[in-house]
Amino acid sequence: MKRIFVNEEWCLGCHLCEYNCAFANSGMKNMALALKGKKIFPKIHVYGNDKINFAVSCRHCEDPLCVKACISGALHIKDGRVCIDKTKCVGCYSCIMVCPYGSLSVGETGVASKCELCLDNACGSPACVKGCPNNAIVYEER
């Protein structure tokens, strides 16, 4: 299965891959419109210093630390990624603190949010990944 990877080394921190990431699931057709004075909610987020940033997002595990801990069973797998239905979602946050990567996060409305790998928007593939100026982030099987 393909998922995203990111090289550090090539990350500038700029964080247009989360502004990309907000774009394509706001549902909207301009981005301006979309996020222009808007608190963002993307689902990868970008950490880091001077030295080095580097961008999480979810990994989509084998066998999901976040799906077993789902106490309403939002998550799911689903054609080998870690999927959310945000209408099961009870907003105890068992799955934020199981990840060990980081990578779920609250969303807009206070439940879990997590990457889906923009398959189920309009993008059809990554847009963090359309969106890094550097190319430092990449959608592939390893």
Given for the second form:
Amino acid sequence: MKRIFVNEEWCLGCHLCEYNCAFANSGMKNMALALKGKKIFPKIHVYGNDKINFAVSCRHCEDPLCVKACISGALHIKDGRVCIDKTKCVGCYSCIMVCPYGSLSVGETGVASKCELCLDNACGSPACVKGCPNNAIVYEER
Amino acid sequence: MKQYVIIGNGIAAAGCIEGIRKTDNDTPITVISGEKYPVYCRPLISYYLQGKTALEKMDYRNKTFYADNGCNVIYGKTAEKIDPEDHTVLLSDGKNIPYTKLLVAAGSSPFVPHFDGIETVEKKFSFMTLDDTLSLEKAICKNSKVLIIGAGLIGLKCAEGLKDRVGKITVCDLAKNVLSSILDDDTAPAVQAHLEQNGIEFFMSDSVKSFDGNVALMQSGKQVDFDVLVTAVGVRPNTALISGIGGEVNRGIVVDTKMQTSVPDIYAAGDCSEGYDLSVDKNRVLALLPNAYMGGFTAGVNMAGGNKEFDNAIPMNSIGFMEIHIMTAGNYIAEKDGGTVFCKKTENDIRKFFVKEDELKGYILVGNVLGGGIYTYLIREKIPISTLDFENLQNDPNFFAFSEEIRRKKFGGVV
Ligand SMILES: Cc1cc2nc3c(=O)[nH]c(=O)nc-3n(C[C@H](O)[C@H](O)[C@H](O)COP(=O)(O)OP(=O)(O)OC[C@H]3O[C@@H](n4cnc5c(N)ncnc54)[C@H](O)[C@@H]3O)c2cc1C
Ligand code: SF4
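Following the display of the form predicted alone, present the structure of the form predicted in complex with the partner chain.
To see the whole picture, the full complex is given below, headed by that same chain.
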């Protein structure tokens, strides 16, 4: 299965991936309308300092702890991807408590929010990767 | 004929079914379900009262789960007795079910202490099952005055669930702190104050001495008027099936890291069991959902002839109450026991870390809990904190505090 991998030596720390993620998952057609002046809730987060940066999103683990810890059955595995049924999530953050990568975050409505590789939105493949100017994140089979 | 049998139909049972099917796709599974529902998310009962979920959203797995996994579920009957020689389970309807391997996933039962005059209380409930919840829901109205005995996780979750549906909620507990199983003197008062601001009344270090109809006379001499009573003082593991046949039982059914009991071919998992807890290096009952799933899954793999160990269980809780989030894990080793305690308090946030012998042993976060899983990972994997920028990590849990090599491994390969 294709996953997102990080090349931290190429990361500029520009945070574009965060914006592209938020836009791809907004369901809207116009980026300015979707994001301008709004607090964004991306599923990928850039960490680091002025020298080193790297972008972290869901690793889509082969044996995901978050799915085992989820108290509502919202987190599940779909064709190898870790997906979330937002209508079931109650925002307890047990998933955040067990994710060893700090990958999950909290969405606008308070329920958990996570990368699903853009396979269920209009983008069709990870928007963060598509928009990365320097190949610091790649989407491939390893 | 070869057959797996599971007693109980909760989370541990679901984990076991999935564990068995990782390894063995053919052998039939029979599930004995005391409750008359497919496996549902027990922790969601308070969210149901609160209107944050609905009955049809509370199923733990989808509608075809049992059929897809070749399970026959016997609803509304209980296992009365195990015959370990014959390898059979006697059901409440007199039937005997043969097993090749058996999982006891019987969960726990609410402990209801005796109070003088309790028989004069008309509307009294536990808060453990969906049926408890539905009866409690029927008994309340928007003017109800609810008294909850127990300021632990279940009592306070119940309070949260009922808050906008009743007139008044009073909670009492013999302990001095709310949530005494997960919070300490530094953190409990802040959480209690937050709940008080949300209208919950507390009587701490106090409990009911006796009841007279709708009046509770407290040990302190005070009186509380109420019309609905919920007791949530704690749960007891359901161990009788194993103690009844001489299997090793302590507080819970004793299991090894393969989830095997002392009786051949019988496994146990979830709230009824007492397995290895890494944070204290001994067996302990950890009545938590993730633990039930992982223990059940491990048992399933082993019952089906695979080889799996569950040797890194720790207590861990992530829970919110009226918009305040709490995340805790591990063992809170005090300074007097050789620990080093780091505590940072800001207006909306408390972060506490317990370190001993170069390892993080436990943590408490109140407020911002994002990235807390990285701390849990440090505890479970016993990562030497001298290899990290721990100072930074305390405020900001992310992999910047780790070495570049570790980041390359974690984010550059399949995990
Ligand atoms: C209100 C509430 C909130 C909670 N919140 C959280 C939370 O936020 N996070 C968390 O980690 N945990 C939480 N928990 C705890 C969590 O629900 C349990 O740890 C978990 O459900 C245990 O799963 P289990 O499979 O071991 O037992 P259970 O889910 O209790 O299942 C056991 C089943 O076995 C059945 N049974 C018992 N004896 C027999 C018999 N002899 N024959 C047939 N059937 C039998 C019982 O009827 C029951 O249905 C909460 C619990 C409650 C009550
Ligand atoms: S926050 Fe939602 S997805 Fe995460 S464990 Fe809780 S219910 Fe499951």
